[in-house]
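In C-alpha cells, the next block holds one chain alone, the form predicted on its own.
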Amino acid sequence: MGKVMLEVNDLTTKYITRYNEDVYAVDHVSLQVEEGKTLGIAGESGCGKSTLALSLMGYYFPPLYYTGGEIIIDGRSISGMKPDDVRRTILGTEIAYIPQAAMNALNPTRRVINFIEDVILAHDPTENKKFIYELARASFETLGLPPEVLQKYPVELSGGMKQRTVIAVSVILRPKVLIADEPSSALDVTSQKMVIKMLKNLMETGFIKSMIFITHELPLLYNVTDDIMVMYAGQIVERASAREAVFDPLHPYSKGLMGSIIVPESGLRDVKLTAIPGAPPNLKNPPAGCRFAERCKYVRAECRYTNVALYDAGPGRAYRCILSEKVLRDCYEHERAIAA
C-alpha cells in the first residue's frame, strides 16, 4: 500500500433548507486515495457526488454544514477548521477543486493571468507580478497550453481551451489532491479527450499527487481511474477496482447503472440497455432500510427496514446489500441465461 494522500472517515454533511429541514446529502462516507492513484466516484444526478466534493475541501458555507467525521490530507486533519484558515492554508496547496461547468466559471472581463494572480496572492500577498507571470508561463508550457493564453480573455477561448485553462489555474500551486467534478461534461468528444489527457498529464508530471474524478459515466472512469466508488442517495453502495466496477458490478444499483449506459468496451457493447425504474428517495426523510429498495428488482421484505452496512467482499472491494455475493451472482447469471 502506498502513501495515503487523502483519508476520509465517516464524513457526514447536510443541507439545511429555509424551512429548517435537514438533508443529509453525504451520509457516513469513508474513503482513501493513495499517492499516484485516481479514485472515481460515480452515480446519477442528485446522489451526492458534488456535495461530497465540496465537503472534502472542508470549506463550508450555508446551506451546507459539517456534521461529523474526519478529513485528513497527507497526515493533516482539516476537520473543523475555520473557513478563512482553510482558504488561506488548504485550498489550492493541499487540495484543489474543478467545479461542474468550470468553463463558465471565469469572469469574462478579466485576463487569465489575473485569475492566477488572485490564487497566488491569496496565499502569499508579497509575491510580485513578474514572478507570478513566469511561474504561470512555465506551468502552462508544462501542461501543453500556449503561454499566450495568459493574456487572453475567456471569451477569446474555445470551450475546450477554457476548460483546460480552468484546470491549469486550479493546479497552479501544485496541490496534493485534485477533485475534478465532471470536468469533461458539455464538451465535444475531441475536447473531452484533450481534457482527460491533460488530467493524466498532471499526475505523470507530478503537478498533483492524487485525484478524485467525479462523473455519472462509469465507462469513462474505467479509462481514467484506478478504483471506483458508486454513490446512491448520499451513501457509498459499492467500492471496487475500475475493472471490477465496470465489468463485474455487485450491487444492484451499480449493475443497473452499467446496464443503462452505452459501453464501447469489448464484451459490453452488445448488452441491451435497460432503465432503472423509479426515482431516488427524498433525503429529507430517507428510508429506514436500504435506500435503493423501492427501485431494486431483487428486494426482500427485510430490505425495507434493515439498516444495511458495507459488506467487505475482498481486498479493496465492498458493497451495501443484505444479499450475499453468491445470491447476487446467481440472480445476474439467471437473467443472462433468460436474455440469451
Partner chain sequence: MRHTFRQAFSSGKFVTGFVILMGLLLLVILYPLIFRAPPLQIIAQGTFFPPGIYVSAYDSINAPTTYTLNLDGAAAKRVAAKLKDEDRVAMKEWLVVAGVPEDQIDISDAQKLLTLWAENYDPAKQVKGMTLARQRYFQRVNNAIQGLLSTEGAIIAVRQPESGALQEAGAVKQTDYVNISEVPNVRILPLGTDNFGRDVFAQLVRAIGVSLLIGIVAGLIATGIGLVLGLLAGYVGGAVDDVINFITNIFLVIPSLVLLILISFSVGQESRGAFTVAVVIGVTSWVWTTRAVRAQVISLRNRDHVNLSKLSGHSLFRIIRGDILPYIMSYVFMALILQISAAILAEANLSILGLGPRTTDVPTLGLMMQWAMIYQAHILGKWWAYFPVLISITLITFSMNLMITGLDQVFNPQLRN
Second form
Amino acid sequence: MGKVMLEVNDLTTKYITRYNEDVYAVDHVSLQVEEGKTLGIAGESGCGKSTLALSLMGYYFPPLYYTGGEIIIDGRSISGMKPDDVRRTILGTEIAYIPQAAMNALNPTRRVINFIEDVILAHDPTENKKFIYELARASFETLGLPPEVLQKYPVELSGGMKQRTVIAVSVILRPKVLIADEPSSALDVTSQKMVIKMLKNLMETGFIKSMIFITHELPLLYNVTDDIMVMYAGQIVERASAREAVFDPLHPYSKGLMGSIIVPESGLRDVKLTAIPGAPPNLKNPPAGCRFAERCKYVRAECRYTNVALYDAGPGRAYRCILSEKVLRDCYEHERAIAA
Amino acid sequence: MSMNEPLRPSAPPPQVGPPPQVGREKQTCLSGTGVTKLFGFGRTKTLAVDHVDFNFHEGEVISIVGESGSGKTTLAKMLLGLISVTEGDIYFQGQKRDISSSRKKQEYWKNIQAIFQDPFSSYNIFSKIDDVLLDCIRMRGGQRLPKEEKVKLMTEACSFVNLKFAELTNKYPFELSGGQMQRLMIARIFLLKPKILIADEPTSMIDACSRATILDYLMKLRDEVGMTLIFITHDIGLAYYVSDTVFIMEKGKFVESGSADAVILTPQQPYTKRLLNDVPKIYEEWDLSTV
Amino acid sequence: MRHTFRQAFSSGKFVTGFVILMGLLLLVILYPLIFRAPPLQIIAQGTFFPPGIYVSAYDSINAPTTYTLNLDGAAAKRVAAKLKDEDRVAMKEWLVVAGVPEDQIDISDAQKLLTLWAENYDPAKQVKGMTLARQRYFQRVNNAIQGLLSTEGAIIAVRQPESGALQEAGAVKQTDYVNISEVPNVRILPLGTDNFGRDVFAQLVRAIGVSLLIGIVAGLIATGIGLVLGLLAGYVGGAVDDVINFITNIFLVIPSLVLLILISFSVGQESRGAFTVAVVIGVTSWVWTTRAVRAQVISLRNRDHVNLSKLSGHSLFRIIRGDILPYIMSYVFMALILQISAAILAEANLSILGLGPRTTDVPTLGLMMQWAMIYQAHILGKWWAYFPVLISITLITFSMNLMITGLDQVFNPQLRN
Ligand SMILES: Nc1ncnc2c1ncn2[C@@H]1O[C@H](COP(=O)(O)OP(=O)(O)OP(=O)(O)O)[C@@H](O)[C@H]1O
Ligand SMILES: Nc1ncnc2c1ncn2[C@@H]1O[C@H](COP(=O)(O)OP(=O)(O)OP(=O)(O)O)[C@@H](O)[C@H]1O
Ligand SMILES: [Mg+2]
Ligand SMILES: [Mg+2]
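Having seen the form predicted on its own, the form predicted together with its partner chain:
Zooming out: every chain and molecule, the one shown earlier first.
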C-alpha cells in the first residue's frame, strides 16, 4: 500500500442559507487517497461533490462553514489552521482545486500570465515577475503547452486549450493533491482526451502526487480513476475500485447510476436505461434512516428509521445499505432474469 | 465474472426503446440553405458556420455533434434568430423565416425554445428561480391562474427533472449546483411545451441516472406535442441513443449526416471515425496515445 | 440590493471613505443649525484676521464682575507679549557693546533679557563711538521697558460732555480678570477671516455643502445621460449605436475642460448660479460613462440569460431594466461617485479661472480658492484662507476614491484559481 497523500476523517460542512437554515452538503465524509492514485467521485447532481471538493481545501468562506472532521495532507493536519495561513501555505502548494466551469469564469481582460502571477503571489508576495515568467514558461513546456499561450487572453484560446491552461495554472506550484471538478464536461471528445492525457501526464511526471476527479461521465471516470466513490445526498454510499464500481455496484443507487451509462455501440438504442424516479431528499432536514429509501426499489420498512452505517465489504470496498451483499446481488440477478 | 467479458451495466429490457420513428413523412419544420455565419472582419475573420444545408422534420429528434469551435452554438443561435445570418436562408414551416421586426421576432419565439450551453450564465442572478418558472406559465397564458395552481404546475415540471420545487422556491440561482441549474432550464421546457426545442449540451452536468429520467420525459413530451428536438452535444452516446438523425459538424460544415445507426455504427468520414474513436468506452481500451 | 450594500460595507476602505464623507456631511448639516449667522456676511473691518477667539475689549472692561487672580509669571507673560522684536534686538545690541558675551543673550527669553538689562544698563554710561541720537534711543527703550514693568493699573476715564476734560471713572488692575462667559460679545473665528472680512470657517462649511451639491447634481446628470446613452448604444446597437458613438466621439476630441470653459463663458456671469454651473459640468462630462456603460452592456447582451429573456418574449425595456441594469448597477454606482468627485474638482477649476458661480450668492470651494488667490493669501502667508479649502477638497475626493476602491475590490474579486 502506497503512502497516503490525503486522508479525510468525518468531514462535515454546511451552507448557511439566507434564511439561516443549515444545508449539510457534506455529511461525515471519510476518504483516503494514496500516492499515485486517482479517486473518482460520482453522484447525483446536487449531492455535494463540488462542495466536498471545496471543503477539502480547508479554506471556508460564507456561506460555507466547517462543522467538524479532519483533513490530513501528506501527514499534516490542516483542520483548525487559520484561513489566512491556509491560503498562504496550503492552497496551490499542498492542494489545488479546479472549479466547475472554471474556464468560463476567467476574467476576459487579463492574460494567462496574470493568472499565474496571482497564484504565485498569493503564496509568496515577494516573487518578482521575471522569475514567475521563467517558472511559468518552464512548466508550460514540461506540460506540452506552447509558451505563447502565456501572453494570450482567455477568449483567444479554444475550449480544450483553455481548460489545459487552467490546469497548468493550477498546478504551477506543484500541489500534492489536485482536485478537478468536471474538467472536461464542456469539451468535445478529442479535447477531453487531450485534457485527460495531460492530467495523467501530470501524475506520471510527478507534478502532482494524487488526484481527485469529479465527473458525471461514467465511462470517463472508469478510464481515468483507480477508485470510485459514489455520493448521494451529502453522504458516501459506495466506495470501490473503478472496475467493481462500474461493473459490480452494490448500493442500489450506484446500481442505477451504472445502469444509465450510454456508449455509442450497436444495440444501445434498444436498451432501456435505468431511471430512478423521484428527487433526492432535502439536505436541510434529511430524513432519518437511509436517505435513498424514498426512491429505492428494494426498500424495507426498517430502512426508513435505521441509521445506516457505511458497511465494510472487503479491501477498499464499502457500501451504505442495510441489505447484505448477497441479498443485493440476488435482487439484481432476479431483476435481470425477469428482464430477459 | 471474467475481466474480458464484463457484465453489461444494466439488464436490457427490450420492450421500450426510443419512441417509434415518427415524423419521417411529416412535413418540414425548419430548414436552411447555404446558411453561413462570418464573425468579425479583416484578420480576425472567423467563418463559424460555412454554407450548411439542412432539413429538420416535425417531431424528429436531431443531434448535431462536433468538436469545440465547430460552430454548433453559432448555428443554434442563428436558428433561434438571436444572431443574424450572414448568408443563406432559413425556412420555418415551409416559408422563408421573417424576423425583421421585433413583433415578428416575438411571434417566431412563441414556437421555438432553447436550453443554452452554460447554465451558469443562463440565469439572471438577481431574480429568484421562481420568476424563471412563473415567466413560463405567463407565456402559456397562465398568469391569471390561482397561486396554488401555479405552484402545482411548477412542482410537476420540476418533478420531471428530479427536482423538488418546494426545495428550490425562493432560492437564487447561485445557491444551486451546476446540475440543478441545468435541470431547472429543462424544467422550463415542460412548462412551455414548444414546437421546436434547441438544446445545447442540455445534460453536460447531469448525472447519468437523472439524464435517463429526463430524456425519458423529453421523449414523452415530444410524442405528446409533436415537438422537434435539436440536440447539440459532445456526448456521442447520447446522440446515438436519442436521435433519429445525426449531423456531424467540422469547422462549420456538416461532413456527415444520416440516420443515427448509419452515422454512428458505420461512419464513412475519417473525422467521424476519429470522434468515435475518442469517446471513452468501458468495454474497449481507450487509447490515449492517439492525441 | 440589500446584499450589495452588505457587501459594500464589508470593505474596510469603503467604510473609511464613507465615514469621512458622512462626517463632512454631518458638519455641513449641523453647523448652520447651531451657528445661524449668514456665512457670507462681512464682519471684520480689515483683511485676514488670524484664527482665534475674539473678545470685545469694551465689554471686558465693562464686565459686570471682575475677579482678582494672582498668577505666577503673569507680569512676565504680559511683558513678553508687549516687548517688540526690534526692542529686543536693540537691547541685545547695547548689552553686547556693554561687554556681555553674545552667546549669553537669548532674545527669545524675555525674562532673562530683562534681568540682564536691569543689571547692566546704565543711562549715564558713555559708550565709545555711539552717537548721541543713538544713546537717546536707548534711553527711550529703557523708559518703555520701565513703563512695561510698572505694576500700576490702567485708569479708565470718561470725557466730560461740557468741558471735554477727562475724569477718572475707574481703574483696571493688572490682577483683574473677567470670565469670558460673562463678556457679552465673544466671537470664535476658528479659521479667522478672509480678505473681505468674512468668517472663513462658516464660509468653508457652507462651501463644502454647496460643492457637494454641485457634485451630486452634476454627477447625477452626467451618470444619467451616460447610462441612458450607454444602454441604448450597447443594447440596441446598429444605427443607434453609430449615432451615439458619433456624438461621443465629437465630445471626446474636444477636451471637456475647454468645452466647460466655453459654455460657462457663454452663459455669462449674471445667470451663472451654482445650479447652472452644476448642470454645465454635468452635460459636459457624461462621455466617459457612456463609453464604459456601452462596453459593459455589449459584453452582457450576448449572455444567455438575456437571450433567454428574449425568447420569453420580454420587451426591450423590460430586458434592459431586469436583465442588464442590475448587472451594471454596482458599476454605475462607482461611476457616479467618481463623477461626483470629478465634478467637485471641475467646479474648483472653473472657479479659479473666474468662471464659477457668481460670487454674491453662495460660496463654493472653488470660489474660496479663487478669492484667496486673488488677494494673494498664499503670498502673504495667510494660510487659513486657502489651506483648509485645499484640505476639504482633498478630503472629499480622497474619501470618494477610497469608497470606489473599496467597492471595486468587493464587486470585482479576482478569480481565485
Ligand atoms: N461572438 C463571436 N465573435 C467572434 N467569434 C465568435 C463568436 N462566437 C463564436 N465565435 C467563433 O466561432 C466559432 C464557432 O463557435 P461556436 O461557439 O459556435 O462553437 P461550438 O461548436 O458551439 O463549440 P463548443 O462545443 O465549444 O460550444 C469559434 O471559432 C468561435 O471562436
Ligand atoms: N450558496 C449556497 N447556499 C445554499 N445551498 C447551496 C449553496 N451552494 C450549493 N448549495 C446546495 O448544496 C448542495 C450541493 O451542491 P454542490 O454544488 O456541491 O453539488 P454537486 O454535487 O457539485 O452538483 P453538480 O454535479 O450539479 O455540480 C446542493 O443541494 C445545493 O443546492
Ligand atoms: Mg458540482
Ligand atoms: Mg457551443
